Every structure is written in C-alpha cells, then in structure tokens.
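Shown next as structure tokens: one chain only, the form predicted alone.
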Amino acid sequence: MSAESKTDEGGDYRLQGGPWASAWKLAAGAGVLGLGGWAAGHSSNPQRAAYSYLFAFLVFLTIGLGSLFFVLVQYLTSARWSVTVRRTAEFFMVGLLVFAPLFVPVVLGMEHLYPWTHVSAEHGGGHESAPHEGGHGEHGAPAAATEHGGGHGAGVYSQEDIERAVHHELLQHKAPYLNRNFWFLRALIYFAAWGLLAWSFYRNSTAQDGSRAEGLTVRSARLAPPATFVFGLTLTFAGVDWIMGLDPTWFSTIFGVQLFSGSVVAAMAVLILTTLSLRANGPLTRAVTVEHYHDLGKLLFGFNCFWAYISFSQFFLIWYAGIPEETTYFHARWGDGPWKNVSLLICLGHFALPFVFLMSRNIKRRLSLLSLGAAGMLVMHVVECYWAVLPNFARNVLELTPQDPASLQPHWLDLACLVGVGGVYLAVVFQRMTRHPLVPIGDPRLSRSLRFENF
C-alpha cells in the first residue's frame, strides 16, 4: 500500500517511508560537517569564524521564532483554516530548543562581535585607544592632550581622538546595560521564554492527538494572548543584544520590529516550501489544498509588504533626522562601496520583484510559481541577515571603511556555519517530524481545516 493510500484510509497523516523519513539523519550529518569546518575555521580564524557563526544562528533563529509566531495567532485568533499547515509550524517552533547550545560559539567569539566587551577598567574591561582622562569638551571630546606627547601640541586632537573619545564616552554611559553579567542573563532569560513557549504548545497540540481532548485547545488559547507579550519583548531585546550590538553606539527604536517582520516572512517562505514538498511525497496530499497555499501565499505577500514598511521606515526617520550616531549603520551599507550593490540587492529582490510577482491570485494559486516566490524570499531573507552582520566584520576587526572593496569578503566559513547550523536546527525539526502526525489529528476543528474553500 502507498503512502498516500494510508494516508487516506487511516487518517493519521504519519510519515509512511520515503525520502522524508530519513531526512534527519542527512541534515545531522550535514550539521557535523559544517560544525566541524566551522571548529577548524575558528582555530585559524577565530575572528571571521564568530561572524560568519553568527550570520547562520541569525538565519535559523528567526525562521524558529517566524514560526512560533504563526502558532501564536492561530490561536488569538481561533482559526479554522490553518489546523492543517499548524503541525508543520510547530515542528520549526519546537526546534528552538536546540539554539541554546547553539549559542555557546556566540558566547566563545562575544569578544571578537562586541566592542563593548572592551570597556574601560572599571566596568571590567579595557579600551585602551581611548583617552579617558580630564576633562571632555562640549561633545565628549577631550579638552586637554595630557595623554598623547609626540605628534600633538597641547590641547590638539586628531579626528580619529576625538572619535575614540566620544565612542568610549557612549559606552561608559551605556555600560549598565552592556555587561557581561546582565548580557548573560538576558540570553538565559530569551532561551528560557521561547523553550518554554514551543514547548507549551507543542505539547498540548501533541498530546492531542490521542486524547482527543477539546480543553488542550482552550489552554493552548489561554495562553497566546500572554505568549505574545512575551514573544514581542525577548524577540526586540534578542535582537539589539546581539545584532545591534555590534555597533553599540547606533541606536535605533524600530529595529525589533524589522527583526520580527523579517523573520515572519522567512518562516511562511519555509512553511510553503515544507508543506509542498511533504504534499508532493504523499502524507499531506488530501489535508492542504490550494485553498490553504492561497491564504499562505496572501500571508507571505502580506508580511512582506510590512517588512519593507518598517525598513523603509528606519532608513527614511534615520536619514531625515541625520544623527551622526543613528547613521553609522546606513553609512556603512549605502556609502559607495560593496555593500551599497547589497542593499540595492535587498530592495529590489526583498520587496520590488516579490511585490509584482506575489500579488496575483492566481500566482498564489499556481503550486509551482507559489514555490518559486517562496524560495526567492527565503534567499532574500539570508542576504538580509547576511548583510546585517558582516559589515561590522569589515569596521570593528578589519578596520576597513565601506568604500574599500575588500569590506565585502565572502568566505568558505559562511556557507560551513550556514550547513552546521541548519543542519542541526533541521534535524531536530525533521526528527520530529518522525514522531507525530504531521496534521494535528485531534484539533476539534480539523474538518473544518480539510473542507476549507477561498471565495
């Protein structure tokens, strides 16, 4: 008997065989692979390695979190159409799991990522560069060049000083918030959130698949509308600890809400490319229609729409207002230079071209173009995260300013980290897969889901 026929006839939607059954195994393997290149990276270059391991836990991290999100809403909003592509959903949410011991390369190379762990002695660190005795100026320049004999005249500093100056004076200032005791407790607390929440969800959604019980789904509801609060929070301050801190001296507001928008985007890309591929193979063939991929397809158009909104919003607020300490991260990636073919890159892949091509109905209701959209968001959605974490690379270690062409470097390190990385998140994910109906079985409104029609 096919898969596809048990499928039908015993209406448990389990993985019967196939390419699908063994996929963990492939992707764990890939996962060692490309943690051991990255291990090998590091002990030759410790510095690009903590990048590039960064860029990868940036791109899974996000599609883990995009998808406890969706989760999320289907319950605050007790959706019926959505009970058939949830289960997919929820095997990427319980992978997040795994980024705790994920993040320990993160905690090795923190101090080749954050500049701020090189603070002055009295808050536990070093930063020697910069002149921190007597008095400043009006702008946190030094008044006095007591410390610098040789090339300077009394009371004369170079520009670069000066820059030092106010750089070290911004994190002095910031140091409460940007030490190692707190940094490390705030991890612990995100880890903590998000494992606790896949967790919660997925097990009631598991567990009832065999009891069949109608309350799992009220407690599961219950709990959403305080799950998102919290998922809001952990995701913002996640996201300005270990991607704004890089720069610690740029500040922004808005940034959470790309970081969410973004990563939303990138786990509806991964949910419809998941979902076809597990149709195409024969388990979710009779559960999710081409009536579920045109409302999957409308999120993702939806999403998108809004992460160009947000990121125009920051590039437009910050451009407008021209602080010297809110335009370092745009200078660093529209300066003449590389980087500016990136973010060229970005707009017209990240929003111009899905733009035209997404908003039809019918390209939503056409599987194979569907595909083809999704795979183009999710390679975006990887620039992106690309482009959010190497040019720091190219200020902070190799000292380059964004007009050198040497700022963009590619190297092998990132594709091993994005293998190791992936590889081990999949795993888990795919694993998963293996155990569980892959259509929540139990769901009071299951048939609902399998009887849905757009009109």
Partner chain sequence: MSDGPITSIGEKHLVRPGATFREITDSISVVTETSAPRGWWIAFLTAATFLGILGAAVGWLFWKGVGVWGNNSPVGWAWDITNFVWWVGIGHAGTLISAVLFLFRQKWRTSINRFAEAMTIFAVICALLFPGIHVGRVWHAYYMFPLPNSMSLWPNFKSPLLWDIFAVGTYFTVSLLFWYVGLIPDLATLRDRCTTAAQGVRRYVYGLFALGWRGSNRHWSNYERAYMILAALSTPLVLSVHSVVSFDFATSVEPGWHTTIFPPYFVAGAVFSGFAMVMSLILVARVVYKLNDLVTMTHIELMNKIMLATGSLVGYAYAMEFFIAWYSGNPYERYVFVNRALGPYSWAYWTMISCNVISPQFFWFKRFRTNIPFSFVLSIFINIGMWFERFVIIVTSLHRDFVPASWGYFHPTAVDIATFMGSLGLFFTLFLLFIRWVPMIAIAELKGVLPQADPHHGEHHGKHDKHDKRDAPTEGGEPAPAATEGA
Second form
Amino acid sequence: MSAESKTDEGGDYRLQGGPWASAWKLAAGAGVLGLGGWAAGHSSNPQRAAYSYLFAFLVFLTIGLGSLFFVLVQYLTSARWSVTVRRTAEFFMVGLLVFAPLFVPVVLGMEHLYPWTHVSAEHGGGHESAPHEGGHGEHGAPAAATEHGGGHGAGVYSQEDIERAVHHELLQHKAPYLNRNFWFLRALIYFAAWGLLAWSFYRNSTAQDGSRAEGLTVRSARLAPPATFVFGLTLTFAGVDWIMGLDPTWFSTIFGVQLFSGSVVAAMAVLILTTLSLRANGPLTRAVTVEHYHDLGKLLFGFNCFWAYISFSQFFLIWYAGIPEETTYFHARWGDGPWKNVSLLICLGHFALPFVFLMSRNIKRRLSLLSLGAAGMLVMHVVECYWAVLPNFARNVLELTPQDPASLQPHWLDLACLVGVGGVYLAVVFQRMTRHPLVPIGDPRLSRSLRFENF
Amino acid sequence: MSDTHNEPQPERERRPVLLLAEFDSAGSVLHAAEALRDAGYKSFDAHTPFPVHGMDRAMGMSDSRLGWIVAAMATAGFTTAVALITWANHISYPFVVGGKPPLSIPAYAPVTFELTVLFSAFGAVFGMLGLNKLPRHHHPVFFSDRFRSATDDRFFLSVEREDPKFDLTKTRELLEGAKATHVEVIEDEVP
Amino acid sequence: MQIFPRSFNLLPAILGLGLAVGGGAATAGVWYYFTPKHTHVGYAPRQPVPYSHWLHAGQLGMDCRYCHANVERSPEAMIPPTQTCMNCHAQVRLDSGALAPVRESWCAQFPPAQRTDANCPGVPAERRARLTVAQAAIPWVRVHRLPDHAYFDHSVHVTAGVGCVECHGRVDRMEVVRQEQPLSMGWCLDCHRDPTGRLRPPSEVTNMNWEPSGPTQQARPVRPPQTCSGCHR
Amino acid sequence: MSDGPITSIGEKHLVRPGATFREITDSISVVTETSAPRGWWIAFLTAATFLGILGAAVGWLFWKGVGVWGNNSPVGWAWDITNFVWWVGIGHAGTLISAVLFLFRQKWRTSINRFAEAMTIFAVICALLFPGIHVGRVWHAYYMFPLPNSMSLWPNFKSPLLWDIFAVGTYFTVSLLFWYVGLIPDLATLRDRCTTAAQGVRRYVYGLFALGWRGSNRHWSNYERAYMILAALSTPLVLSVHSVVSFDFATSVEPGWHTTIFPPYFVAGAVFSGFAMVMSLILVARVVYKLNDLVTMTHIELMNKIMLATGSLVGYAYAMEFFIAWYSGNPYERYVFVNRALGPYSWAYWTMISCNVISPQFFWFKRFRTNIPFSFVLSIFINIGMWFERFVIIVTSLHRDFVPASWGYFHPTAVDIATFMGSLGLFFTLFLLFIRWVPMIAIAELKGVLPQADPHHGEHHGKHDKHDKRDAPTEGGEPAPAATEGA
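Alt. form predicted in complex with its partner chain, vs. the form predicted alone above:
The next block holds the full complex; its first chain is the one shown before.
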C-alpha cells in the first residue's frame, strides 16, 4: 500500500512564490492596521469598540473551530476522498492558536459586554458591587440601579424597578457561574484545549509529510474521538460565556449546537474558497478536482441545512411557547424595528437562497458558481455573527428598545475590527501555508483521494 | 399486447427480436457495450446483477431525467401543503389556538416540509418506475433460460431488432468478438 | 424463463384505473353515506301516540309554545306532559282508540284508589286497575338528538330570533315528525358564521309562514360563537 | 479503482476476501428457500403469542375505554406516548443506515441496511399503533387527517400532534418505498432461483413483486438516481420526524419539556436506540443464520462506535438541560430537574442515566466493542434506558404540575403493560416473517462492493493515468466499488 502511495504523490504541492506566498504579509499588515483602528476606537468609544471587536472575534473564531471540526471528522470516519483538502483545513485549524492573544480586547471590554460583571457574587439582596475599573456611570447596565427607584414616582415601585430587581436577583443566582474568576478560568481552559488539539493534529499531519509514518494517521484517528468530546463541550460553553452571556437573563439549551452549526458552514465556505483560489494559483490544480468540490459543496449544503434546522428549532420553540423570559432574544432581533430586516435577510440569504442554489448537482460541479455560493455563505456568516452580538449593544449600552431605528447603526469600528482580527488570524494561516506542502503528502490515503470520483 | 395468451395461436409468426450475449465478468460486458456503442448501435441494453460502474458511459446513455420529475413533485407537495394549511386554518375555519393567529407562518413549517418530502418520494419511486416502464412482467428476454443468472452472477447484453444496425450474423460476430461466452437469438411473436 | 403471460403487462394500467375508480367510489360513498345528511335526515320514528303536528300546529293553528312551553326559558324545548294533552282531550275525542295511551297515562298517575271517572276520563274500569305507575309516562321517541358533547340551548336561539322552522322544518305540515336537517356540526357552523339571513323578529319565531319583508329586525346583536367551547363545554 | 483496505491503519475487509457473487446470492437466498430452523419457530410462536396479548389488550381498551390504562390526572400521558416515542425512535437507525450512511458512502452499511430498514418499518408500525388507540375510541381516528367532513372542521395545523401524524405518516410511507425499491432487484433474484414446478407459487409471488425486473442498465441508471434521491430525502426526513415528536413536548410551557435542545437531542436519542435495536437483532440473526461472513466484526465495532457517539450526544443534552435549568434561574425548571434526580421517580432517572450515558462509555475500549455477548447485553440495556428516557421526560414532568394539590404518582395497569409487551410481539412477528421470506441482506448492493464488481478489477492495477479525466463530469449512477470501510 505504502509503495503505491509513493507513486502518487508526484507533485511537490508547495507554494512556489506567487501571490499566496506573500499573502501572509499583506494579511499581517491589514491586521495591524485594523487592530490600530480598534485601539483608537477603544479610547474614544470603548463600549462600541468592545461589541464590534467581539463580533469580529466571533466571525473568525468560528471559522477556526469549524475547520478543527472538519479535520476531526475526517479522522473519525477514516475518510479518503478528503485527504487532498484536509491540509488546507488544517492551516485554518492551527490558526486557532492566535485567538488566545486576540482575546485580550474582549477582556478589556468585558465591563461593557457582560452586564453580570456589575453584580457581585458575595453580597446577597439588592446590593450592587462597586464599579471595578474606570467610569461606568454612563452605561447603566440593567442591573445597575435598584436604589434609585428608577426615577419614576416616589415611593411606588414602577414596573421598571420590579424588572430590575428580578434581573438583579437572577444575576445573583447565577453568580457562582457568571463571576470573573471562573469566567477567566474557563476561557483559559477553552484556549488551552483548542490550542492543544489544533497543534496535535497539525503536528501529526505535517510530521507525516516527511516520515510517511502510517502510525501518525492511527494516532490522529485514536485522538479524534476524545478530541471531539472536548471540542463539543468547550465550544458550547465558550458560546454560553461569550455570546449568550451578553444577555445573562436569557438562556437556550440548543445554543451551543447552533453556534457549532454556523461554525461548520463558515469553515466549509472558507475551505472551498481557499482551495479554489490556491488551485487557480498553483499547487492544488491537480490535487483538488471537481469531484472534491462536489463533495465539499454537498457538505456546505448539508451543514447549512443543519444550521437552518437548529436555528429554526431554537426560534420555533421559543416562538411557540411564548414565555417572556425567552422571547427577549427574538424581540431584540425581530420586534418591529430595524433588526427585523437583518433577521429576514438571514432567513433568506443564509437559508432560502443557498438552499435552492446549492441543491443542484450542476452548480456544485461548476466551480465559478460554487465559489459564488460559498462566498455568499461566508458573507451571511458575518451577518449572522453581527446579528448575534450587536443587538445587545443597543440593549445593554444604549438602552434602546428594538423598535428604535437607532438600535441598528453600523459603525466604522465593525469593519476595523473585522480587518484587524481577520488580518492577524489569516496572517498566521497563510504563513503556515508557506511552511508546509498544501496536501498531506505522507498520508496513506492520499492516492485514493487523488483518484476519487463521485457517483 | 391484448391477445389472449392461453390458447396457442399458430397463425402468429415467431421472429427473432433480440440477440442475447452472455459474459462472465463486469469488465468484459463493459467493454462489449463500448464496442456496440462504438459500432453505432443504439437499441441495446446491458443486464447485470448490480449496477456496473461506468456502464452508462459505455452505452452512451444520457443522464437520468428523474431529478426533474422529483423537482416538479416537490413543488407540487410544497404548494399543496401551503394551500391546504391556508385553506383549512385561515380561510375555511379561521381560528385562534394557543394565542397563535390563524395565519402563523412558522407553524406551517413541519407539515409543509413533510408533504414536500412525501410528494418528492412518490415522484422518485413512481417516476423511476415510469421512466423504466415497469412493472413489465412479460419481456422477450425472459424467454431465455440462461437469462435467469442475470440476477445472480452473469452479465448480458441484449441487442434489439429495432436497431437499424441489427443483423443476425454481423451483430453476433461483434458480440462473440467481444468475449461473449454465449450468444443466443430470442424469438417472439411479432404482432 | 417467461413466468407471466403477455397480457400481464397491462397490470399497471389496470391497477391505476382500479385505484382511480375504486378510490373515487369509496371517497364518494363515505362522503355521502357516512354523514348525518344520510344517516339522520328523514328519521321519522313511530310514536306511541300518532300525534299529528299537521293537525294541531297546521290546521288548528296552535302555537308551538302551547306544548313546548319552556323553549324561550330553558335549554330544553320540553316534550309536553300528559297534562297538556288532557287540557283538551279530557273532553275532545274521548272515544279515540289512538288516544288511549294518553288517557291511560293520565289515569296511571293516580293511586288505584283514586282512579275515578273524573280522574280517568275515557278509560274503561277494567283497564284502570291494571295500570302501573310506570305507564304514567308516555314513551315518546326523541326525533332530534344531538350528541352529548354538543351543548345546545333552545332559549338562546329562540330569543335571538332563530325560528323553529329553521331547524325543524315545516312541522305544521308533518303528519309524522321527521328530521329535516342534518344537525351536523358543519350545518350548525353554517349559521353561526353568518346568521343574518336566518334571523327574524322574536315575535315571529314560531310562525311557520313568516317571510322576511325589508331589513331583518334583530332582537339584539347576534354574534354566535365559533370557538370550540361555544358548544363543547 | 478499488484496492484492498489499508490494513496498516486499521482498515478491514467488509466481506470475507475471495467471496464470489454466487456465494453471496446463495448464502442469503437460501434462508428464504429452506424450511425455517427450530429457533425461528420458537421465536415466532412466542412473538405471535404476544401479538395475541396485544389484540386482547387493545380490544379491551376499545371495549372499556381509556380508563383501563393508568393515566390519570396529573399524569395524562404515560405509557402510550412513551411507547410511541420509543418505537418511532427505534425506527430511526434504519433510515440512518440506509440513507445517511449511503450519502456518506459508508460502504459497510450494505450488510445491515436491509435489516435496519425492515426494522424501521415494523417499529414505525408499532409506533403508529399508539396514536391510533391512545384515545380509546379508534373510530374517531379519522379526525387526525385533513378530510372534508360534515363537521366543517379541519385539523389544527398549529398543533404538534397533527405534525406528528404528517411526520410519522410520511416517514412510514417513505421508508416503505425506500425499502421496497431496494428490494426489487433481490426479489428478481429470488424469482429467478425458482426452477422446479414445485416452486410455482414462490415464482409467481416473487415475480409479481419484482415487477419484471431484468437488471437492465437503462433501468439501473434511473433506479440508482431514485435510490439516491430517496436517500437524500430520507436524511432530512429522519431529522424532522423525531424533531416533530419532540415538539409534542417542547412547544408546551411545561417545565422539563420546554427546552430548545429537544429536537436534535431527540434525534440523537432515536438513532442511539435504533442502533441498539439493530445490534440486538442482528447479533441473534448472525448466530441463527450463520452470517459471520457478511456481518463481520467490523460492522459490530462500527455500530458500537456510533452508539458511543450518539450516547454521548444524549449525555451532552442531559447535561445541557441540567445546566440550563440551573442557569436559567427559573425555580420551576430547576425543581423539575432536581425532582427527576432525587424525587419519587429517581429510580427511573438513574436507570436512564446508567443505561444511556454510562454503559456506552465501555465502547471507548476495543475489547468491549468487539465482544459479541457484551455488545448484545449492552444493546439491550440501551433499549431499556431509552424507554426510560421517554418515561422520565413524560411522567416526571407531569406528576408534579404547577398546583401541588394535584401532585400524584403514576402506576401502570396490567393493560398498560400488556399493550407494551404486545407491541413487542407485533414487532417481532413482523420481523420474523421478514427474515423468513425476504432477503435480509441486500444482495445486489453487497455484490456491488465486492472487488470483482469493478469492471477494471485486475486490469491496470493502479497504473492508469489518474489525472487526465479529472475534470470531466462523470455520468450518474454507479457506486465506486470498494469492499472496504470508509470512503
């Protein structure tokens, strides 16, 4: 078997100059520029900067996590067809390492992002803790003001007062989970787990390029099941901590699955677009064929349906039961305000259109059309991340109702952060591409992947 | 087709309608089919115990049209469901249940989905049977006693009389030249 | 090996045709024969006394409410007690054999000792002793019957201006009362959805011959319920 | 195209190397052609007895009304719906194996898909029994369908119970079609094996249902497209079915029922229990009919891995429910979950946890995954655990409602138990009839994965140029033949 695989890997599959070889420098430049923009924004408008940054962080973190999942699945199922594209996913996977340092701005903005940071775990009752750092007078997080009587009529508890008191009590209840120390500890665990997993699979795969050791495939295959376990739990709780925590009174058991499904869609879109571009510019031309794109297209289509199924389930059950404590999430995103249009855009652009478009076998096999579909999915992933994070800015910081037109106001910081986080992440990814062959040339299944045909 | 089958009908003439060639491997039948295709035959068919990879191309067949039937049926199912729900719960008997207004779009989803799938599945199965002209319990190939192994471990090619290039001797030679292990002529009553 | 004769190739066509014809016939059959329109309409049981609505309500012009006295006050229109019959038939047609069960029912309510000529008009003496208390009730057979899970209130309908004739038909022309309308839920809903054409001034409720002249005068705004709990309480 | 498995990285043969087409035809067909072994008769008579018990229990239910069951306020739903959900769930593995694994080109499915599809159909029949009888007045069952009627009444399309009818009805229909389409070539094989006059009836019956199949490639082309479309339709369908079943609970505001993870969690649980049932059945059939060459250790190990995966997913859902019940801060939600673990039904809860979450963890170890008696016992445990999962969800949520005055405890009656046991009888009766008369392994498909099914088998041996026709679209139809796991 191994003798045969050696006959197949003929090509070198390394980047030989060209735009891709220097792409990482461009990305790094953009990253520095974008992060500079974030830093400027952070000093002038720290609240907005925090939310814009979290949005951008989410966009790229999910791409990295989705790629990790793609690699895990290949080992879990002993897949053969996908070997030629696996390395590209591995580059995006190993980029996960950079998110730990990229997390610093989220920490800096956590006072603005997470209302629970204003409730202390130690004191029961209606007390609030002293503000921790910096001036918070202006943000007025919902939990902040029980003692003022809400400013409405003296001596009578207004509806708002009651809501705030309940809110505060809820946060008190959650304090054993939603407190700074534990939150930091969890973040540390997530990054450690992702870094460890990404690095292990990456190292096994790249080491095989030289050694051709089939044992490395076995080792990765052994590692994959427990790794999936860890992956699932860390992704879920990271979602709970960083995104669901934006509105600490809201909860949904499916949230982790929802985040996961979106991540895989984004990763598949990125994988398709990147390999297509690498193919147009060099070494993958003969390695990744229409047959592979057909399958990648199927996976993109399939996981997008899965995303729609999970997202619809979450919406549907909350809509049907109509329990106020749950409906807040969709009120903020549907209501009758500007976010409703974004929601409709997601329904249409993230599901209905791509569903019809990507269903066709011909479109999945016509690479220009497939790349159009993948690009569309990627754009919608960005929109979805925006939709997940930014309504909380209007709510937590601006204290606007969803109906208020001002609750949806794009900001230049959104773009700056996207460029910043994306630039840094992609710089790492692209830099890795210059270091290793773009196809796992030592993989024992490579020859089958090269010869793969759909039916 | 409408004749009564039980009584012998001597006035009906039996004529050769098929040439049936037998092969012992998937590879040889594939190459024989390629040979027939390259010789310009159109009305011929392969009979194999399982679908042989590449046979469609070897026979010069075009792609299955089943997908269009299914797409049409899916549309029909979708439309039926939307019309049914709208008619039943919005027009015929508008009704507020569980605080949901009569026209509750999210609640359409489950039944619409199910009916779309149901209709599509009917389209796939009955469309397949229709395109294949099945059920067809009586067929000239069944006159051959050897043909029974077409569902076991043998591979057959049948060339029909309707083919303009059909010629008892030339076609037989072509088939025998393509490693057929046995060639026979199937006769049938021709109306 | 040819197992099936050539004619077997017609199987799909026959199956398709059979399915279409058979399925259509079954649907049409169930549609008609399994509904109250078929199973209930026309029900005209023999009553223990051949009471003629044609004679009493039609020819004699008695008002419905003379016998069905509670129709405006109670959910039940009420089957009249023997008393109502005897108001007249204590004097009228005492010799009618058909009316014997009425007279005997009247007689049977009295203890045997009190079954005098005055209390038992038209009942021969030898019959009087043999009557049991159970015979005090005439076993009238109910014609219009709604299922137990459907709640129907006569008073509500009558006071809102639904004429008797709307549901019971031209009783004044019936020698034997028969069910005219299906009384199915769909039939109820037809009116509940749009009652306007079927309402009349309350004074004309029992008038079998009433025809609308000019705009209908409603006793009060009528908004019949269409919710489940309107009828299924 | 196909080479042997790469054994050095753990790939294995799916069928004994060197098996011929004829051997496969013979070994599978012979079961339907020879008289049944004694074990079959014992099992069949036992199953038929339980089927009789079902008839008695259901007849008694129709005669007396639904009061013969233990359902009562506050537990208005109990065994009937538990059994319904359990049976529907068991069906899911069949579709998963036949459709999802087909789409993912997991060729190992070919040995077990027929078996699993049949199981799906029979399980769904058992499931459909319960909505049919659950009000005890079966003559009103037509209320569930959107038929014009003299009540001018339509079903409520906003009701999850109606969605169930559409979902399970569609599921049953599509599964049946899928199964039958797969059967057509194999029925033709059985037809063509009838040679003697004594087999005349067999010949006619199999011939009738084989629809005149003659293995024509023009037919195969449409057939394979139809099969793939059915697989592609069944995949979202199977997700939708148990999701809709989960909506029965999750659309309500009942604590313990209303959680958003219910749809995928139910699907995972369904696949989990379905695989357990396939495992239980196939291990028995493998011993009785000596199918060791066709259902190999590889199959068993892979199925055990799927059970490990889905069992862990179910465990994830349990954990998320518990976590969110606490995290939500909703005291009712929290109470329900604490009550599950520590309340009067804690015995059921811990049965569920140990069977569903803890026991599959043994399958992390190859030693347990490849141990047949162990796999069998564990698959039974999982079936029990999954029954208890539905019981726990339904009964523990209902027995403590919002009004403490109406709190109660559910006791099943003998009729409840007899109905459930009887539904097992129905299932096994149908299943045993299937094994006896229908090829229980897909003959044509299995032949398609043998090495010699590849027309280029033994020709070029890896020397032909792989790259020249890369970008030419291939024409529809044929599965890449490779008699090995993974693709």
